[in-house]
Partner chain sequence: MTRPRRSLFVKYFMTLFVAAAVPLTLGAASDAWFVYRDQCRHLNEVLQVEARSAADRIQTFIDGIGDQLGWVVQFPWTQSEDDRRRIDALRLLQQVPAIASVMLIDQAGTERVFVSRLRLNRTGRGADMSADPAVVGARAGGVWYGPVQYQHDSEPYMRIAVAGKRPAAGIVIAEINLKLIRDVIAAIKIGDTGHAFVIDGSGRLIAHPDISLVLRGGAASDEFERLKSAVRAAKGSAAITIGNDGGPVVALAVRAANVGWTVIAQQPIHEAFESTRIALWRSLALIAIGAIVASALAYWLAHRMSGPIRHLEDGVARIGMGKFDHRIAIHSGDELEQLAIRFNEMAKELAISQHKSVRINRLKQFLPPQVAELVETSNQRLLDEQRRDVVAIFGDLRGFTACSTRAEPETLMTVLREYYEAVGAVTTRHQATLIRFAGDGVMVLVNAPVACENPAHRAVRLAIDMQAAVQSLVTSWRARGYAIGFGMGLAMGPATVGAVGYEGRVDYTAIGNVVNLASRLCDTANDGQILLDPVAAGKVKDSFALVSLGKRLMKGYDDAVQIFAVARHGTAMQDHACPLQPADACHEAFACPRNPVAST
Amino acid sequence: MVWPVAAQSQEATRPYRIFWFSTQTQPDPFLDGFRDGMRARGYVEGKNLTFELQYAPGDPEALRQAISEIKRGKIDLVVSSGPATRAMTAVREVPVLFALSGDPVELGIVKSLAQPGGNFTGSTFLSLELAGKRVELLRDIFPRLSTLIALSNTNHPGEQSEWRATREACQKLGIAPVYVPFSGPRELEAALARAANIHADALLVFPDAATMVHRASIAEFAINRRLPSMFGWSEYCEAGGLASYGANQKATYFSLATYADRILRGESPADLPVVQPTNFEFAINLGTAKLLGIDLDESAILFRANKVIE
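Structure for the chain I just gave, only that chain, in the form predicted alone, please.
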């Protein structure tokens, strides 16, 4: 199948039109990464490319109201950032690219990572190996770790698999994990209140849009309770988290432009495998470490970090 709107016979005078859907806010570093990737592939906004930006901070459902725009206009491609993908599941008229922290198979938008089979493809940040690695790194940073809070948004495809991998990693290291689940951003504050009553040594936060949006308040919570914290992406560290391990999101969106180019040239998303990042970064916030009384200046763990935030 070749997408008619992206065929080479398209009118030369009309630039490609991309809808960008996100639950983040502007300025948007992920959009910046994708734009950089498109420029690197010869696309120039205002000449052969235009963006239509749709934002609904922290509210994927609000984006559903914009779906009618896709049906009315000549849209060549939709790019959904994070949980905005959940609102795009009803879109069948045009190809959809996604970058998702969860499991796209469980969400039901692809048949498998290798053979998506429909009009969705893109990238997933979900890696069960990373879940275990985060526990190991947190133990290396804080060797006295014996009880670990795992803060997790259950409204996140693949969450139970990530929790299972975390439990298994904790078991191997003799760490007792305490599961603190919540369902969506409205329950996060109550979940943190429950976590405050747990006598734990550290905090592990599963990466997803809800915790990403509220990363600063979660980091502040951990600091106030003297809890070393581990997150999934470096943006959490920049907001005050102690450490993170995972893919560089901006780089992932830059790479996503490769698929955008291929789809605009006529390839079908059904045949483009969902990709998983293979390069990961370990970030440390030295300022937070000092606030927690953790001396990393002479620690070998500091030399393993790809990104050090002063």
Contents of the next structure:
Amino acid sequence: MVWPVAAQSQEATRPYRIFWFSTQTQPDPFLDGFRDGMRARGYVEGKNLTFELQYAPGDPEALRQAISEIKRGKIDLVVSSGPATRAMTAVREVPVLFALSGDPVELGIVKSLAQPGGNFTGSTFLSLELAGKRVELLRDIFPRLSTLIALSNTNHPGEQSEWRATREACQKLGIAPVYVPFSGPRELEAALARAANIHADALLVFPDAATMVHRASIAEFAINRRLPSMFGWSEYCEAGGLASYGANQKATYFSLATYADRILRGESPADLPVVQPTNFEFAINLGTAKLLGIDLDESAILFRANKVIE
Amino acid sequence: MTRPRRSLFVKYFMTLFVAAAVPLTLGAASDAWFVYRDQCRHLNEVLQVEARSAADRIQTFIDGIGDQLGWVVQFPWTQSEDDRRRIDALRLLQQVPAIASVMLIDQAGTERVFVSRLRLNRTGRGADMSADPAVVGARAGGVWYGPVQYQHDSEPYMRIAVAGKRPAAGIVIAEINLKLIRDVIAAIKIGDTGHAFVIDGSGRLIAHPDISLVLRGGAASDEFERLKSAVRAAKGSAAITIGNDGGPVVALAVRAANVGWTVIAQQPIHEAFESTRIALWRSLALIAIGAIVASALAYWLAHRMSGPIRHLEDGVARIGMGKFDHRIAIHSGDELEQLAIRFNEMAKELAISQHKSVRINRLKQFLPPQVAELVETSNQRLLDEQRRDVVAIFGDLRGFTACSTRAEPETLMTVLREYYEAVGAVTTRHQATLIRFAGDGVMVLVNAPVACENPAHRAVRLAIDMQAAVQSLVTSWRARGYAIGFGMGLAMGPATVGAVGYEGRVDYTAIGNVVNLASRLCDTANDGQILLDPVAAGKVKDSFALVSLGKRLMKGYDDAVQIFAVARHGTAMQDHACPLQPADACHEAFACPRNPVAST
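Next up, can you give the form predicted together with the partner chain of this protein, since the form predicted alone came first?
Every chain and every other molecule in the complex is listed next, the one we just looked at coming first.
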């Protein structure tokens, strides 16, 4: 067959433009995951694909300016990473792929997970359901856990649901949660200062752009305060957090490229169901454990880890 | 001339074309048919193998999970071992990615351990599960497979329950995330875009290489249910139907027995019959090329056949119109060329023959037909000018001029015609040369141009016959009241003979004294009388009874000439100045020659 080759070469004459919106900082492991995914699909940056990167670390509102550009420019696809999606809800002109830790239905960008029905689709990381699981795992690692600080960015979509799920889990497990909310990255330092004054056994940090950006300082804070810490994604753990439980972000972004490819080929995001992760990654940082003096009983915990950082 | 409705060219062309094109078309068409049949067979096999393989893999996948679950129900429950059991369950989660949660139930049907990837774990006595269909089912059959359920109406899950060998070992219930079956299914590729997928009893998609179709929920289940029933109606062989994406597909269904699901292997029809289509196109191309070649060949052959034939027809028509110099030029190197050569030869022969017949006709003006033929075929130099002995015979009607003033012209023409016919017939019979008719006179020559034996004899005999023939006419003319008679004179001697004339009108004539003498004798002769000069008389006196009429002076002759007359029947050689006699008497007189020479 000759046509597809001709079609491809024709496509090659006009590279696809993808806008990448993120509230992370660069280097961005999620962007790397997505780029790898696109490369695996046969896209070559600079040849048939160009990325235009819009970063506003920890502050979705700062993206508004760039979002208004979407309506003017000729853009094939927007990929919004994490809370950046929050700023995108008004976009109707361009297909938007999201990777969200919150609930996209609650955010109002999709009608249902099975049939998004609009210009949005992507992945949700099931943060809500995992919230309780993280408390439980923290308890398994540190059985004497009785008071838990929950550090949460209230700007994050679905944050209240996540806090509620955490509270319920704590109640079942007989743990007293202490809610330390903050609003945006500027308030993070103040929130940590407040947490420092709380007499608690452990720290639970909700996965979110703000905390992701400052993951290293939060992990350092936890070690300094000798608090076993639990996070949402393994990136936190790699930055010094004790443990994390959640979907593999990089893998999620890698597989998001499948949808990007299908949308660029003309499929409607309205028909592409929102994907939920199948595999959850339990990561443990043994170095941090040693620093905290926690003895991880091999038979009880370590065998459950998918990723052990020595 | 009307042309035939269908030309030879069209007939030849059609016949040759059909003879070449039909076997080719049949060959190509049967070839395409066999390719199609083989492809159908092949496709059936491939789809069968792939669907079976997919069903087997799914069974293996599910059975594998069942086997893994078997590990946690090997030991009987005791009072204080929940924690150890919890570890077992957690290890199971770790081992089998598809398991989302594990619940362990003791022999009493009470939940003892629950571990999950998402929800909170539970240890210790929990809810009474003894009425749960999973527990009931596992107790009854050892292994129980639950219906497929969809979380958020999107993600397919299924519960599997396995009972221990002994009731004391309890039961394990696991929730399986069926999204992982996709990996089993996605590995199956049929052609480029063919694939296998799995449908449950209600038509909902369980596994598909495109996972988004599964996650889309029950929206398309009617479509899949229709597809399933359409394919299953084929009872294990491939069926052609409309696929879930709206395009025609070849599909085959196989049942995965343990879970009761249907595995459908399908391939888009355009791809499945790609080879058939290529074969069909190849056949069509062959037929087209064959038809072109056949028609070109048929055209060439038909043209080669009919062209020369037209050429022949045209040539023959020209020859038929008298153009004998026309030659048909055909160089086909075959029978047609031979035929053309024959025609050309024929034209040549015709030209010669026509030329000859023209000349013969001309000779026939003054020669009897057989003599003319003879002159024409034997020796044309006979007509050349020469001097020889001839016998000149003149005859002349008496009283015709006087008669002509009274009679009707039509009547005169009738008289002349009868007279000419009679004279001509006698001349021809005696193979003499009729020189000319001149009004009521006639001149005949014997011994020229064709020589004969004893010309004097022949001349006298001819004269007697002619006189007799004319006298019989004279009788009838007189009966009608015309006073007409006939006298003759003949003389023998040398004369110059030859053909003279111009522009195709040629007369044969004789010039010499003998002609004049014969003419004078004729003038002298009375009705019914035949006068001879001395030379002729000398030649025939032994054969015919002659009467000497003595010497007479004649116009143009200084000396008197001895004249003889042919004696009439019964008269001796005596002076016989024969006056005009009654017709019957004259007739009698000439009727009996003494010597019957060549009187036929």
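Residue numbers count along the first chain shown, from 1. Source: prediction; values computed, not measured. The term rigid core refers to the maximal set of C-alpha atoms that superpose within 1.5 Å between the two forms.
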> After a core superposition, would you say residue 44 shifts its C-alpha by at least 2 Å between these two forms?
Replying inline: yes
>> Aligned on the rigid core, do the two forms place the Cα of residue 281 2 Å or more apart, comparing between these two forms?
In response: no
